[in-house]
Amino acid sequence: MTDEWIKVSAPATTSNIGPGYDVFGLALKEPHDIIEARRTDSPGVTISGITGNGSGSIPLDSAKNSAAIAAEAVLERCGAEFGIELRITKGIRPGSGIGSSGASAAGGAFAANILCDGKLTKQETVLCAAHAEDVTSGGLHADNVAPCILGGFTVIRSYEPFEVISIDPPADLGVVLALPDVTVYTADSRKVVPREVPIRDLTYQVGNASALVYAMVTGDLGLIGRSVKDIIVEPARTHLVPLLKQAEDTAMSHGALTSFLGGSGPCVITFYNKKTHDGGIIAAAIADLYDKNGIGCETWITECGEGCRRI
């Protein structure tokens, strides 16, 4: 077996977007993590290393991380008959909101896809990162793998059986993420989202989702911003984030064209017109507002990114 390292950029992303629980995510341009693999003679998957930001939070254990279950479960569908070792970077802090057990799960499997010399489809090394979702994150959700594998905006039709679409974002389309020194870990945020909800709010919801999918595809800004709407999952969560609801008005006071909790959270996402407004007014003034109430925040000027990548 040779013994030569490749290395994978897996983004960060951004799911649910307001109406769209489980089902809408976003690639973003950065931060990302990067996934070192190599073949092994000896089978199943092992980890040499972890390193980065909160890189001392997250198991060395194969069988508890999502990079490692991932590849574990590329390996087995491809009856692969060699082992793999990873080396990962964290470059996005576990518990923030914006994909980071995804993006280590989703380079894992893009990786061992690649030492498996691209057997798999891309949908299914989604379906391999997704798996290792349901076994650390508490419910099989690709939300965030299927856009860090795909790249762009992604819409889940179907998990029984299978199926996501993958759409270019309009071009102008910029995103400020404020992540503040909160950390949210997706499993607890998941016990709190409502198991039922009135018929009134599902048409609600089901109407915003079917509008925002219809203004990506158009490049409607406005309509994206209009169509970022939730009122059944992030309401349920807003407790968990301080300020959440302060950050999100100071995004619209300085021109944004919505503003919402990414995925779990604690981050929050920013959309906002490129051409028309500048995004370091807007994440300057969010994290002016955590530092004034005594809470750091970090904050990233980005866009929609494209997906995994070697490097």
Given for the second form:
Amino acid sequence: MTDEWIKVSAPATTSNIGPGYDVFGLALKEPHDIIEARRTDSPGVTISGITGNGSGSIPLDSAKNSAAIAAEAVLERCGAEFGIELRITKGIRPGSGIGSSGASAAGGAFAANILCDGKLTKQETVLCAAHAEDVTSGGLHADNVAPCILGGFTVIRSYEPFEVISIDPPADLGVVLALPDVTVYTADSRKVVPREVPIRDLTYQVGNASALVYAMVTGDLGLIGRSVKDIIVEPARTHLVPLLKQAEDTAMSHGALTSFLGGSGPCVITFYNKKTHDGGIIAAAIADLYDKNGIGCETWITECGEGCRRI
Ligand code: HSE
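Same protein, the form predicted together with L-homoserine (HSE) this time rather than the form predicted on its own?
Starting with the chain above, the whole complex follows.
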């Protein structure tokens, strides 16, 4: 390998997906970040540029940047004797709830592993990216970086020891992202999550979580809609996102399977059946709701996608 630049695409992801706080994640086709990387003679990771959506708020300092921290973790794990220079183009703005820091971390780890001749398994690469999330997002969670690297729908079975499983989601599952023009930082959003839950709420979440996994495996879209339920985490975060309930109700009244808070927010995620419904109509209705209330809202009509890939 020479010092030529390599380029990696790292997709947005939606995490939690109702009952699976820090457990479930789904890779999306759009939007995505681009991470470019090349070897350098001097050790360590440097960032020579960050451009794109919301790039002004992202630190160039390697000790604080998720792509750099993840790439450094890969170098260490591989015992590499070289360094890495990174260039980042953000397609996913920070504080969106669709895995902005996760995409940069996953892309940084994935690119670094290519430069290390693919020494790490995908699961090890996920762990390096999760380490970066721990440093930059106020707590260890791999439910964005796992789908970002592995693609599809992922389940973190256990953090210690780490085990993630990957499932192909149904092809008919359409996804609408509605991103209101407010910023919610994951570190802040994690602080409002309850530390303890009543056993009855736990029973409710486990039932829905189990059913959601079964529905993803069998492609039962109706059951997916019924199982994306969360009575613990989203209710604690609702106040952080203007018009969240109204946006979800708007999606449901236009035929959505389910509509819920994406990750730590503020993105509102809607699942719909691509065969029977038009994602454009759902997206326009939510954007209109925000517009009428004086809040901008960017939308994407997308679907489940693959993980990080070299482009
Ligand atoms: N599971 C994490 C959370 C995802 O909800 O805080 C952050 O995007």
